[in-house]
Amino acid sequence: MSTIFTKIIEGDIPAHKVVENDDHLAFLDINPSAEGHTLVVPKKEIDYIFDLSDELLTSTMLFAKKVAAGIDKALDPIRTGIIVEGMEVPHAHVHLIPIYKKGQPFSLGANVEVGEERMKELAKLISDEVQL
């Protein structure tokens, strides 16, 4: 059965787009912990970051350099962090949280409310800055 970040590569799920290639999809988190939270996916469907091939794991995590110096330049947080937790959903993934302000909760359970217009925004802000 295909998990809910598959159905959105695919298309059968809507979700706030940012950048993809051919091997990968950022879109926005859509519990986001601060606005801009940005989740990285591979598309092919794996479990567990670490059952990834030496190849695929170092191209997701280069991708996902390349979003959050996007994030960097579109939203200005002191710095994007990131997690990598995988429990949530069993197909790998890391969360790159704009990190706005010292003592800022850094978790996936510290929510913040981000309205559709502003993920809107958000998406294109972002997807505006990165460069693949």
The other form holds:
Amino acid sequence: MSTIFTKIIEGDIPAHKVVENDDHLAFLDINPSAEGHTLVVPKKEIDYIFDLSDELLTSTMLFAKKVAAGIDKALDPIRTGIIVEGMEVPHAHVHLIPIYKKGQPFSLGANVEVGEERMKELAKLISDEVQL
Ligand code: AMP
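Mind giving me the form predicted in complex with ligand AMP, seeing as the form predicted on its own was just shown?
First the chain shown before, then all remaining chains and molecules of the complex.
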């Protein structure tokens, strides 16, 4: 059975997509730790990130770097942090979490309430600043 992220990639379930190329997709996390919390996934469905080929792991991280640059430009956090955990969804992904102030909780879980309209706006703001 496909993972929920494959369903998002294939457009079978909705998501606030930010940017994509042939091999990767970035979209907003539905339970954000901070405004602009974005997930980067390889389109190939592989559970454990360290099972990715060297090429796919490298291209995923380089794609994440470009998305993080877009987040930094669009939302002006102090910096964007990354977490790779993968205990919930068995489809490799990188969490990009903007850090707006020192001491901001930096963990997974819905630390902020972000409404649908704002999610839509955030996806566009970031998308407009990402240069692939
Ligand atoms: P983890 O597997 O623990 O690294 O985290 C999985 C992440 O996927 C969590 O932060 C969830 O909020 C997020 N997530 C789960 N389902 C969706 C979805 N349909 N759209 C966007 N994000 C999701």
